[in-house]
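In the form predicted alone, a lone chain appears below as structure tokens.
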Amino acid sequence: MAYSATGPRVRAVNEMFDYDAELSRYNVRLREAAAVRADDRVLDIGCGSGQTTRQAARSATAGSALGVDLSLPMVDRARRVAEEKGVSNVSFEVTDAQEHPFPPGDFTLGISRFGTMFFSDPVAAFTNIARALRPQARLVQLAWQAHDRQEWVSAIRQALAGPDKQITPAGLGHAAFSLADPAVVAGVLAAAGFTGVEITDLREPVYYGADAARALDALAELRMVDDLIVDLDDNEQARAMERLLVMLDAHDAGDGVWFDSRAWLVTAIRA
């Protein structure tokens, strides 16, 4: 169920948020950094609907790419799109990269576009990923910086709270920001068997929809609204949603609704 400023609007059953559109600018940065070679065997962690996996497979013309994700609907879509597009050297698994029994040393490159922040035990997860990589294989990943560096967090919260209310930090310890501290990232990767960790500051806009109404649907689909208005009465909720719609319209750059964001590009070598 999604919301408009005047009430709920039902989304199609098979409709999912378009992460590929949201992260299009970061996708370019990941592809540049990954520099997939023709003979690479690529492991894509948290592959979602498979865009990054398919792109890796197309570059690995004499190799292959495996995408793994916990979401069955996304993996189903990834398989369907790969078949439709005729990408034959790609495969997908619904599994948890933290504990999946990958063949040891099977991959020459690991990549992830914001798919590594959600592990319950990051050291165990990256140790398992390191085990799947060959010695001297690269790991290239993107992870969000802290929530206070994300306009898509601050602008949404401020719009819903209103101009006269203090924004509280409740809910901002979300797993999406678990790799926001570079020292933590470096420590986790070192403990998991990686060396040569390099962390680069990136700043790119993220996309939430073609216009304010569609962006509003996207935020509801992502559950970025409900927890912030659950304690408001009906009139307050209506006013909050009206403010949110106005804010989203103000962020319409003519080619859609965009928000500023910051991420880390993290590269490392499997020892």
Ligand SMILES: C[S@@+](CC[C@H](N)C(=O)[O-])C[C@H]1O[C@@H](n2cnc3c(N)ncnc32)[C@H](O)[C@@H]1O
Second form
Amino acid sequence: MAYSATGPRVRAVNEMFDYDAELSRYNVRLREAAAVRADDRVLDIGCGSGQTTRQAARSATAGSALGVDLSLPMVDRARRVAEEKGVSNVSFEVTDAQEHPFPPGDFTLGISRFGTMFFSDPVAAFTNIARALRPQARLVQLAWQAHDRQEWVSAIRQALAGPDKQITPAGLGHAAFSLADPAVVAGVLAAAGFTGVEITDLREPVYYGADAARALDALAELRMVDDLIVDLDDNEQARAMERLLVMLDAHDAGDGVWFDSRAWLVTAIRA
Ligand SMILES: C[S@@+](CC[C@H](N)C(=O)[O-])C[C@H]1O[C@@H](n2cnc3c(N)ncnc32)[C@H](O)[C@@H]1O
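Would you mind generating the form predicted in complex with this ligand now that we have the form predicted alone?
Time for the whole complex; same chain goes first.
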């Protein structure tokens, strides 16, 4: 397999990465844990294009679900799909969950599928979310474990670096891993007004595309490639991208390109 473009195959992030496909296995775990009841009023934090919000709304037959996200393109898509699918007890807002003035005590359940790791001030953000929840309401969220437990991180970095190079954790202080330390998560949630924090180890594969070429596009959308090859000259970049394609192809299990991953299922009660 050859990488034929003249430079790195990197597209602008279009905020349209298919998280529903990537996270399908985790979605099942979140739904089980959330166990949305008919009368729930659900707040979905960092809802992206709204799959989890729609699912919550469908279960909350006598209630409703609100999805909030910073991304206008994602929320536009969430609104469009909800309308197409005829889910009427769902709504979406483009807003920062860290500081949005939610009506106090309005929600009976908070959920998030990997949408709570990006806050600049986690205690302030979870305090704001706690305020939005009714006392005794549950918060159920998924967050990545540490980067060195993620095959999707190590395999990509190793392929780009080459087989003889030791990959370093440099640059992996990425926000996606900000809730990776259970002690930190428990401390943040306690400081924000939550109690009964439970953190469960989950291990599920994540999906990047139907084949290696599509997986490469997905990695570009997620900006998982460009900063790792930016310092290489054109020849080195081309070789790195070829190694990446070969590695992605080796992870094609016949039903697409999958990587192992680890996440925390974090549940807590609004005190
Ligand atoms: C990894 S994506 C997950 C999206 C969605 N939960 C899903 O599973 O498809 C993280 C999302 O969190 C959103 N996000 C990050 N910080 C946020 C904030 N402070 N308030 C609202 N949304 C935020 C991003 O815009 C992005 O859509």
